[in-house]
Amino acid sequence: MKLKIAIVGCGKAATRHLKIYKELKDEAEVVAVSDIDPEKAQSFANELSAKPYIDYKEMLKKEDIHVVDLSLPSGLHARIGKEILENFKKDLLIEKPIALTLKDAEMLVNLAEKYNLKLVTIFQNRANLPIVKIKEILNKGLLGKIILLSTKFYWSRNQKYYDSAGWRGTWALDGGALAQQGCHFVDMLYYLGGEVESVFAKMGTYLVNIEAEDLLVGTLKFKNGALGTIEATTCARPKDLKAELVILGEKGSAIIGGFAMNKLDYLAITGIEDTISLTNGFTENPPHPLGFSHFTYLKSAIKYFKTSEKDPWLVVGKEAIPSLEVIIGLYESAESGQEIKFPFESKWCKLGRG
């Protein structure tokens, strides 16, 4: 059986999905697409031999579909996602982050559970081969007690990028470097480091004219005692500079580099001289015309929607909430000037509120 998919939102994220769905045409079929811009909807429809709609509600009333691919700006996930789950009872695939407030994220998760629907959030970097291997190494305790997880990305997003869409860089619909580009790195800190006890951060807007931040520096205290750091910025000029994740443990260390945590740059473990054999085949994502991790993640999502078989890297239901809580905590700290201890009630964070 082919999975029947409808796409809501025909922007940048959906363009990548479109290419992957075309490659996976034997497993899934996009039967309809919707966008408030009729030209975008028609263009997508032509690519996929699907039906175009301007109104997603009309599309979901008329078309027989299994899953909705929600590829709208993050600030619209909650309102549109609620409609899809509650009124149309469709499984949902959402681009990261699941929502911009904890209340909205929990609402979507609770609705999916109430109606026995599947909800998957796309954090494709979990499917990177180096991450798969490092997660296995950590689960086996080969690095011993972890004392530090440090991540940083120095990327470039200029004013032209933010001006390309009115919602970019706004608190209500997008957020800044941390919430959008940085959400992958925060998710990885949680995925590999575990639950977070407290955070502290400073942020500012330096090189572009937007509401949200283009630079945030934060520290984390994990419940297992480890410390963490994050440097999240889109201020690198004139182009993207680097990204990396460093893990220090009592028995070993690892550095995951590449532009999107897709290359194992360093691994040393006490008592294991042959780390090459240990990581053979997992040191770097193989070349893929559609992006290895994104392709792998969407393929896994399709399998899950069809069979309920869940690959370990897939973020299902409430699994998308902890990293969002860390993001909101970091913003809360930066706005209030205080260390934020979990759990907390957000009072200062502007994300999702404007």
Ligand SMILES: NC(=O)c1ccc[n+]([C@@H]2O[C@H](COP(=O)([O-])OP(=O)(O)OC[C@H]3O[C@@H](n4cnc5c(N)ncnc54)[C@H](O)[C@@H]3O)[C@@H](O)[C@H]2O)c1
The other form holds:
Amino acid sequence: MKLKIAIVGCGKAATRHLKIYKELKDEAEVVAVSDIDPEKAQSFANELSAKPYIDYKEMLKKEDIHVVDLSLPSGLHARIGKEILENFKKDLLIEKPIALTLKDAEMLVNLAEKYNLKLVTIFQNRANLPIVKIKEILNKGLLGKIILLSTKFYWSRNQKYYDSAGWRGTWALDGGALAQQGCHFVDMLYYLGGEVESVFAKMGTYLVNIEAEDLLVGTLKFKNGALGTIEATTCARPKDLKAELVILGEKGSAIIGGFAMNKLDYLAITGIEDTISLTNGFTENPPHPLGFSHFTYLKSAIKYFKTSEKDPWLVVGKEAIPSLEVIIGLYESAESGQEIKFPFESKWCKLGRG
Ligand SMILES: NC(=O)c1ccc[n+]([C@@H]2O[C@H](COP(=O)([O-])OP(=O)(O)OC[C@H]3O[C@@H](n4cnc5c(N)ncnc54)[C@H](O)[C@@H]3O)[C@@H](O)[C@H]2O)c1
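Here we have the form predicted on its own; I need the corresponding form predicted together with this ligand.
Okay, now the whole complex, with that chain kicking things off.
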């Protein structure tokens, strides 16, 4: 059986999905696409031999599909996701972040549970080969007790990027470097470091004219006692500089670099001389024309929608919520000047509001 997919939102992220679905044509078929911009819908429809729609509700009324791929501006995920789950009862594949407020994220998760529908959020970096291996190494306790998880990304997004779509960099629909690009890194801190107890952050808007921040620096305390840091910025000039995740444990250390945590730069473990054979085949994502991790993640998601078999990196249902809570906590701290201890009632964070 081929999974029948409908795409809602034919923009940048969905363009990558489109290419992947073409590659996975034996497993899934995009039968319909919708975008409020008719030209985008038509161009996707031509590429995929699918039916174009301007109105996603009309599409879902007319078309017989299994899963909706939601690749809309982040601030629209909740409202349109709710409609799809509640009124059309379709499984959802939703681009990160699941939503911009905790209330909205919980609403989507609860609706999916209520109607027994599947909800997958795309955090493709969890499928990076070095991350798969480091997760296994951490699960086996080979690094001992973890004391520090430190992550940073110095990427470049200029005014032209933010001006390319009206929702970018707005509090209501996007957020800044932390919520948009940094959600991958916060997700990784949570995935590898576990639940977070408290956070503190400072932020500012330095090199572009947007509502939200283009630089945030934060510290985290994990429930297991470890400390963490994040430096999230789109201010690197003139181009993307680097991204990195450092893990220090009582028995070993690891550094994962590459553009998006896709390359193991360093691993040393007390008592294990041969870390090369330990990590053989997992030190770097292989070259892939469609992005190794995105391709792997979407393939896994298709398998999960079809068979309920879940690869370990897939973020299903409520698993997308803790990292969103950390993002909201970091913004709450930066806006209020206070350390934020979880759980908390958000008063200051502007993400998803306005
Ligand atoms: N996983 C990743 O690494 C990754 C990378 C980029 C973007 N994203 C996420 O993907 C989502 C989309 O980002 P993007 O960069 O593709 O944005 P985009 O602006 O390029 O695309 C969004 C599309 O949605 C359309 N749209 C808006 N309202 C609509 C509606 N009511 N019905 C149908 N279509 C509508 C727009 O016309 C546009 O074509 C965001 O949530 C973003 O965070 C994820």
